[in-house]
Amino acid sequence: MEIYGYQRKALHSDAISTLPLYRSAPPLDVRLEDFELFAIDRLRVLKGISDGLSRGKKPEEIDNLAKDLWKANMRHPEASEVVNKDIISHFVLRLVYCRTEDLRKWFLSMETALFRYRFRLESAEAQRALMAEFDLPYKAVSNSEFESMKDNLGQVARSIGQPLTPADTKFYTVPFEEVPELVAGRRVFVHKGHAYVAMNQVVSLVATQFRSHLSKALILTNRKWTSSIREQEKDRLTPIVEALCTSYLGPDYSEPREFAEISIRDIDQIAMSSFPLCMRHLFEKLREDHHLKHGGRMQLGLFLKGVGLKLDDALAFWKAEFSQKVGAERFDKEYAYSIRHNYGREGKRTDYTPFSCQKIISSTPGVGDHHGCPYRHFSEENLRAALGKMRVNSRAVEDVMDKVRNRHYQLACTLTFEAVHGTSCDAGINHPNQYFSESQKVVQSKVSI
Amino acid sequence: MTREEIGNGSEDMVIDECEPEGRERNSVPDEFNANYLKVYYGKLFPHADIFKWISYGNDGKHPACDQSYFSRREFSYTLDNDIYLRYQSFNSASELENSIKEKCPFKIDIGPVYSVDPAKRHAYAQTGDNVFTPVERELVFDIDITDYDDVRYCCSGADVCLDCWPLMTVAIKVIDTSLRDDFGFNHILWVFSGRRGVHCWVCDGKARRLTNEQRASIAEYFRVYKGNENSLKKVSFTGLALHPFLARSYSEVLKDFFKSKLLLSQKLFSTEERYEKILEMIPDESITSELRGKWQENKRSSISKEDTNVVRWQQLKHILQSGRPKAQGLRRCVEEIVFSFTYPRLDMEVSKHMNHLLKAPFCVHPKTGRVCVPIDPNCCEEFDPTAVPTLSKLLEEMNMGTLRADVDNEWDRTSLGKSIRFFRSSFLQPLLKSCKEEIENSYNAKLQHSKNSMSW
């Protein structure tokens, strides 16, 4: 694949179904923004079904769950180039996600994921077609051997609970040694070391030579990419791989929005119904000791940036309370630049962004520091009291410290959003700021009843 | 072979030879030591058997054959006094024996084929490109009967007896069944393991080259029973029919069996404490107490002439299995019941493994004295646990044999004769031809292709 800063030539498909198998990078033109937009709306995918999983959602609900998020993010306003975004954007990831075990472990499983969803959805005969590319040693059973095997097929049917039905005539016959899974479940009929597949069963089968092509594809990529690519593109490709995997994917918060603006006035009553912990913590703390460290105030003010407090208010805010502790000429001498810093409104004027939950939780925040993400670094009992704190029910307490305890930080944000607010949100948090309007629109709907 | 060399040198050692069976009073004591077991490998453990099978063809002999197959297999001691050495090799058939006659070990164990000499593992790594790691190993069983502890009343432990024996002979059956019929393996060795189990070994090529996902799952797939102390019924069928397999195992061996053998012979419904047991297993209130009511009344009143256990297995059976339809957990109570006491319960991690050792055929169990001899499939209802050759018996046999010239090995002239010439005539002989033509069949195909490649 050669990456180059002009159009692409498009790839010319002989495949019969649009379900790439990705067997090898396929002699395509990519133009830079592409190769890094592409990968990110696919890892959007990835990251939903991920997501998803993690939640424990059922298969009927991934396989939904994968149509919607394919079909939000995959598009193209060229209808020729959908097969191409789909190949290109694979092939990045790959570089991305190879680089080390666990990298690769999660890679896997969300494309055979993917995969396995976009298999299903196929027609029979692009599904033949997909198992011949696979060199899947299959036989399909002819129509007289099936007459004689119907017996015992029918049976192994029933025993699984899935009856036959007349149109389920389609079966091949595979060594056991590939379907190990359906063997182990006594789930196919087995007769002189050949298992009598069904079609249905077929998606395990091919599900299966996929995941271990593309483990193999994997290792062989982070050799490359170690030996040679790295340093090749060291200005070029090589910063947009290494910050794809842990890319923020959501808005972020930069510019916000008019409902969202707030005044000084409002920000306790705000900050105790809308604000995330990890803001409530470090606002609390600045109410308190009218003082808070360089992270502190970088995660917190960013975050009211983003939440739509002016530049003026802001200033005002910090200035209140930390005049408190240091004065406030010494306010406007040491701290008052590093606000307006933040704002874009000094030196290099970059308009910082706030931080989204990615970021925070892998801040590692020392002795005297109130930032990073308290589901992270609290212990059980502090983030007991503090979810006590914000009326989290005993049940909802339970969940979220299960979640804390496999490291799913932001699921367990998730948890505490539903419980304070008495709704769901599907999307999961992955943004503070994503929490505030997520909540802010819960209570203005309660007041507007 | 003289009788300075059979231990302890007491006055007991004459053999009269009138005597059709020494006494053992008056023969070789029966025991498990160092100097039987040096006579044993000196003399009946069939050493070249042995080695042609684990060769598997690859005997040197033909221009294909693999020169470094046999020494990349492992083997492992257990010496007298508790030694273990494992990782052991060797690169000739020599080799082992003379291994094996120096160092007399109590028990050897076969372990894998290795990607290179187990001697020279400590040369490669385990992980990445230049491994050292198992890549053949044969797809083994082990069956033992302390697993059926909770359903057999007769013995307990390590002991076993006739009436406890054939739950063995039911497993041989029903495994090596599906073995042939279902995965469609051929060569397969089942072996006494010397007290009171069985082990299996399928010594197929497509066998040997199963990878550990792969032994799980035929593992898997013979799994039925599942439980401990603590759940009441370990068999569920759910589904509305039972797996051809199942189906096939129950109609041609464990009905008859539980029916015609095991409920007599461990009298499963003779007292409360047994018959509750089985009541566990029906998830039915109103049929457990209608049953439990009349074996009560029962006690005291036995009129019939049949065995109480069969007329309350009637009695079961008939109220499960008669007219109306019954609650999903009752549909196959009786299959599950029968399956409880009488399926095969394997050791599922011996399977799962390649590098997991086994004891090798023809050691001698140092507990009991007896030779971990072949059990053939096809008539293991007559095999008797109890009458296997012990070292004493076969080293009696050989001092009573001198007379006898017109045989080669020593071994014929002892019962164990009858246990190797059956290993060869019905696992070694035909697993080799087999061997051969696989061996055969590749050299051609890769000098085929080697043609075709030169051709313009």
Second form
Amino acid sequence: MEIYGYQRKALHSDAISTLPLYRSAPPLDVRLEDFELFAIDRLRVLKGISDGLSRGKKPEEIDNLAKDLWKANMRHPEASEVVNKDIISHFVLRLVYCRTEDLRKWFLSMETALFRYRFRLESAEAQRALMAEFDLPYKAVSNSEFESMKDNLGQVARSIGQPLTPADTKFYTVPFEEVPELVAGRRVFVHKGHAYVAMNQVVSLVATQFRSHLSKALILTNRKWTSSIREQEKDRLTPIVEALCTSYLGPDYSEPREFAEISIRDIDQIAMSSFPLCMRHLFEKLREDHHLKHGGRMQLGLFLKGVGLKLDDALAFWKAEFSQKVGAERFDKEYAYSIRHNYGREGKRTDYTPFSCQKIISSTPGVGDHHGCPYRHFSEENLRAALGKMRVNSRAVEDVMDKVRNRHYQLACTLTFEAVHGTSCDAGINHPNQYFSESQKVVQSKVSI
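Could you please show the structure of the form predicted on its own, as a counterpart to the form predicted in complex with its partner chain just displayed?
Chain only, nothing else included.
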């Protein structure tokens, strides 16, 4: 891969920054494998930040989270390629997330949050160099003007717990309507329609410009995508681009993890203690109706496979239920094959993996179907009733419903897990089998005490 250096010229070494502004795609030769892998690594960072923001983490907590996520995912074996990976991954995801308004909105918010964190890491000189790149029309406060307002500026600084230091004597005057978050938080001195913004808060100015530039770029990228790129790359890049935004980024759970096997004898008890709501609902409907449609059989069947139900036990389990509705002979003729197929014993011998939350959420159950995500597909009344059966307390139910109304379905499931088990789940729930595994850890730790 061609090395593409990205450093700003400066008279002082402290002004050198490797934080790209992503103005135009670089002339890089990228292998198809790296095209996808780099994008997935960056997506892990953005989704981690998204989860943190949705859970109401404070700015300093988001900074720490972004630091850990960036360090874990955006490394490269060759130091000279780190910046290239940064730039390539951004432009790949720009293609991925330009395609609908909802996708653009999410990407714009997460990239801006990431930019804020990275900008704050830069030295003051490098921050000024970045400001110069945006050509911001803000006036620097002169020394004499600063001295005349020093008391007022100092008072504001002390009120937010940040007394003025020599490094903070650099201020800019900005129309107050351009920094609403600083005004709302009473973090700036406002005088005659202008806000006096300290250098340590200038990130708000730059982030606003970054967001504006990126928003326009996403619209232009969408036009190029729909007019030419999608069709030109239909056999190569298009399938990757269209799949990335719904990609599950965690373990596939095709094999049982910490808890190697479950038996038919214990399955009812385990379902009540450790199945997530989506699987618990399917399990109860199977016991009640002795039948599930194809979508439900796939969703529950692969989940049970992933938590350790062996093929022979799976056949016995499903046969015991379905025989009550369709008879043993019809079960053997019409349903047993698909169960063996899921375990890689028929057809192409593919070892199918359990469905992730993302796949379940994006499914579209029809009339008479019971698969899908309850947090998305249940009515409010039915969801409240289901949470009540799981003994989720009323306060937690309201928190869950708040997440559902904001379409944070995985966070709603995470809050349910925390309420049921009385413990936090900072990683968030991203997969039903992850829910089961984490639940079993909690259950078994209580048994061993």
